[in-house]
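In structure tokens, one chain follows: the form predicted on its own.
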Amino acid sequence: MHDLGRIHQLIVPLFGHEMTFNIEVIVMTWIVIAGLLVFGFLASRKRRLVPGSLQVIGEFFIRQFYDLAEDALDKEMAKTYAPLICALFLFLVISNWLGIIPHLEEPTKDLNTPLSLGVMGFFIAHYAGIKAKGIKAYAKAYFEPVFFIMPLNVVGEFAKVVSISFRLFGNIMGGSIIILVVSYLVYSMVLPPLLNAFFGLFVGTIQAFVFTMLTLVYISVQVK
């Protein structure tokens, strides 16, 4: 229970200001990245017509997210954005599962991670919209259906970042708090491991998929 709210930080003075880094989040993020790089290397190292188990898993994820991207966008645009969508889901789902392993924490439990991914999706979606429609048609969409509703349209776009980020953060952090409190009450016996599996595997997978699909939908809305 004493770990609740504890954050290990590195504070670096820079030009009269202080830059704060959450050490655990950085380390856990790189563990996820390293795991995905190793998986990608092993899955693609010896590609065969009759694939091995890792190649099957890799091809399954790639095929599924390419199909989803083609449905939301089109075949040509899917080639551009499907790799992003697939990588985003794999990063999020492994990050959410990481808390199942003893002494490891979910990077998504820190608001900086989902918020940064939400901001990234925001800029990618609007870049895609400008590229697909042109700056004039892109700007014109904010003045529809009537010109004075433009401020609400702008606020609505920024609200998407807040919504998608806090949804993921709230679910992962909420699950961690529930597991920690229940573990403290029952002395880490039978129930906490079951809760850990539920929030880590089930809720973690669902939230990763929701975040990824919302990012894809935001891109689709901007380009159409």
Second form
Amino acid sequence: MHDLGRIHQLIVPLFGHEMTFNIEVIVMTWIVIAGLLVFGFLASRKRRLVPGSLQVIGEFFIRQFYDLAEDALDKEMAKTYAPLICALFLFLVISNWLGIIPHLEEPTKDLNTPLSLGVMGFFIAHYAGIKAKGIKAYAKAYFEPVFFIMPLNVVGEFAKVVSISFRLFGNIMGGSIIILVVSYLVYSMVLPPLLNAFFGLFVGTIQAFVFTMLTLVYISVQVK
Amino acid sequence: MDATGGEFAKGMAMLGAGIAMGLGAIGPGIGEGFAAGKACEAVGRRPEEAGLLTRTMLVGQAVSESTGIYSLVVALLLIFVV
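With the form predicted on its own done, generate the form predicted in complex with its partner chain in the same format.
Time for the whole complex; same chain goes first.
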């Protein structure tokens, strides 16, 4: 129970300011990235018309997310944004599954990871909006129903970032806290693997999918 | 026994965390149950669409769960930060 609120931090003084690195989160993120790179390399190493097993998995993911992106955006724009959507989902799903391996932790358990991904989605959505509609139509969308509702629209845009990042963070953090507390209560017998399967695999997959879909929806709202 | 200053604030923060989580869990409970009930009705009407309906229901529930998650985050902040 003592490791509930424990964070390993590296504090580097720089020009009178202090930079703080959360060591575990960085290392876990690197593990996820390395796993994804290895998967991508193995899946695309021997490309054939009759695919191997890893190539089938890779093609399945790519096809599904290209279809989703083509439904939400149009066909031309899907080519630009579907790789982003696919990479985002794979990163999040591997991150959320990482907690079921002992001694490893989900990088999404720290608020910095979901928040940075949410901010990234925010900027990409607005960039896509400006690029698709032009700056004038983009700015006009803020004054849409009536003139004086503009502050509400601006606050609503920022609330989207807070909403998706806190949803992912809260789900993963709450799941890991419940696993920890229940494991402590039953002396780590019988129950924790089932809880890990539910909170790690099931909730992790669904939340990764929800995060990805919402990012896609935000892009499509800006583009339309 | 009289609680002073910091202790009193800590106790009130714990109380607030309990109230936040308890009240915040009502809304998602009702909402997710409503979504699941509607999905059951729809599956009963069209059993061949069960896969699509289940997927849509799960995503909708995950979105409507977020208010409960916000109250969880507030409760965690009250417990560990205050």
